[in-house]
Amino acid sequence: MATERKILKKESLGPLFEKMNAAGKRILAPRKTGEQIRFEPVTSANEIAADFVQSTASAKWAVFPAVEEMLSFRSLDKETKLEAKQSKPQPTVVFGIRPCDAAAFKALHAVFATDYKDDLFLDRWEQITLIGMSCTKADDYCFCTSVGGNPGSTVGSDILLTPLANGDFLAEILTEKGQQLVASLDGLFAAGGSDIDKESLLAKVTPKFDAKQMKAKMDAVFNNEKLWTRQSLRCIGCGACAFVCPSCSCFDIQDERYGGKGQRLRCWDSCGFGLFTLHTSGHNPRHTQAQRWRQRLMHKFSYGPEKYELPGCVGCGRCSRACPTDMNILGHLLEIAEEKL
């Protein structure tokens, strides 16, 4: 559908939240607790964190929870009774998500809806509306423009808001979900915005590399053990990078039993963990951290783009901000780009 531009007045932000609450929608937005900013349930616009570049963790748990029950089971005499999860996801609005994170939702959808249709994911996907917020500031960790994005990208969002100097917002209505939400809000979005120079309002993020060239270089250095070993020396395999990443989709399935009943759980996992590829025989095809670091970068910048025609990394920079040993993914990518073949 064609993009429709409107204006959301700053004084309409409070009523916007009131009406969404009244309609029974769960609202997730960035909230600040201590030094961390996370997407959590809110009921008021006053609860939203302000003046930040990026949240500490992404909002991907709204469609892909860190831990979720797939089914439960009970032992009855000599039989085991399975009970599939029946609860219907609550209609949810994710408010204030950055354009890079919105693009990551699209990447997650490609993983969970391409080869196998994952009902747990897709049920949540159908119930979610993304209201993005353009970036008016960036830091040295941001590199969205190197992987096909930009601070005002509309990819993935249903509605994208761009802050204006007077406190109002330029609203771009992008999808049918966005249209339906706007229509339900009784005129809170006003006509206007067609003459606004959106680009002048955005943060400036200079491209650092070309994604297609990076894929070709990744493939070319696959067997360069010295490179991967050198880059992985500081990696302790903690998984922080994967758990804050908006597009990582690795998971493990575990059964937990308590007496005669139990649950089957899907839990976030990481290819950076030593146990991730450990076979029952004891053999591990990726037995060194260098091999696991290579896998992470290859998945994001070669395998994923080749299979889904979407970036496996959206350039949010969270992994570098969260790394306890100061591994900077952008620095490593630039090193790979300069590696002589």
Contents of the next structure:
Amino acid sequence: MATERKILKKESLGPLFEKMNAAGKRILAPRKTGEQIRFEPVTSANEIAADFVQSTASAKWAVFPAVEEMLSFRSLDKETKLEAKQSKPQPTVVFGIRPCDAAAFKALHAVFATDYKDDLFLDRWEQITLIGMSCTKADDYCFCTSVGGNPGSTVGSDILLTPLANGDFLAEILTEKGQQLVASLDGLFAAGGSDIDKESLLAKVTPKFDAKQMKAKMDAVFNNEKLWTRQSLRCIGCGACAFVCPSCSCFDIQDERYGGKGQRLRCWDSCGFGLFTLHTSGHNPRHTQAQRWRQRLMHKFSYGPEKYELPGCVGCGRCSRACPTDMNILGHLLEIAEEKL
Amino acid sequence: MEALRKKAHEIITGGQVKVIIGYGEGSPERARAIFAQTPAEVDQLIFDQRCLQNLAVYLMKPEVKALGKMAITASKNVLRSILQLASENQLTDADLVVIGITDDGGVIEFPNLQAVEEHIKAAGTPAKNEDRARIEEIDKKPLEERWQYWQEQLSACVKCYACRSACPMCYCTRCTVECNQPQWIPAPSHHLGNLEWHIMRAMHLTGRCIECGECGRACPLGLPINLLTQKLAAEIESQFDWQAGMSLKVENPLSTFKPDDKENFIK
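The structure above corresponds to the form predicted on its own; please provide the structure of the form predicted together with the partner chain.
Following is the full complex, with the preceding chain placed first.
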């Protein structure tokens, strides 16, 4: 559908939240706790963090929770009874998501809906509306423009807001879901905005590499053990990068039994963990951190784009900010780009 | 910094070690671990107030060990970690050369681990830091409030295990949380799983934590989990007059019985 432009007045933000609450929608928005900004349920616009580059953790959990029930089971004499998950997800609006993170929702959708249609994911997906917020500032860790995005990209969002100098927002209504939401909030979005130069309002993020060339280069250095070892020496093999990443989609399945009943749970996992590929035999096909680091980069910049024709990394920079050992992904990518063949 | 690089050059060009674990420039305003193997790399070694990571964690990393004999630039936290690891039979003089660094970047030469022990003992126990003050603040809260505080903090944990990976004392090749027959600790990062994980981690580090705070610094969500292990370190100090990482002697207070232990919890 064609993008429709409107204006959301700053004084309409409060009523926007009130009406969404009244309509029974759960609202997830960036909230500040100490130094951290996380997407959490909020009921009022006053709770939202302001003036930040990027939230500490992503909003990924809205469609792919860190722990999620897949089914439950009960033992009855000699048979085990399985029950599908009963509860259905609540209609949810994610407010204030960055364009890179909205693009990551598309990357997640590709994984969970391309071959096997994952009902757990898709049930949540259907109930979710993304109200994006363009970036007016960026930092040294941001590189969205190198992976197909930009600080005002509309990809993935249902509505994209861009802050104006006077505190109001330019609203771009991008999808049917966005249209439905705007229609349900009668009158909060005012006409106007067609003459606004959106580009001039956005943060400047200089492209650092070309994603297609990066894929080709990465495929070419796959066997360069020295490179991967050098880059990963300071990596301590934790999952901080994967667990703050908006597009990482790997999970582990755990059965939890208490007495005669229990649940099957889907839990976030990370290719950075040694346990991730450890076989029951004791053999580990990725037995060094170098191999695991290579897998992380290859998945995001080679295998993902090849299979889904979408970037596997959206350049949000969270992994670099969060890494306890300063594994700066952009720095490593640029080093790979420079590597002689 | 010059003294540090001079010493580092000496042992790299002299062939005494193959790699020096130290700090170099990182992302803007950050320093990061570097592994200097050549004179050119030695010139990148730095030490300043940004150099906070406890580098001792790399002494246990197989990929780093594989490079050959190691040297490490060691601030006080690293020195104490080295002593604790040595007391647990994880390091010997044959494994490494320790280059001590003072807070102002000066170099202390240590001929062996015995000398590290003497230095640390002479330097005395570290001053009560701001983490201890935060612990005292939490301790002042009523039990219910304290419980509430930790419930809230730990509910945000996603079990990325950065706390475990960053800790030099967490060197087990198979962590209890990864044992599933039986499943001692629930693997998922739900309420019970998080609570049990953090209690277990703190208990396994009791009497072993040298209070560097690296687990808290490593946490991508900024959870103050270092206060759990540091609280127990404070308890151990008051109950057993013991601080980890001060001695080469194998004497973990929780697994060592002494006739003069206070035992005042039995009353």
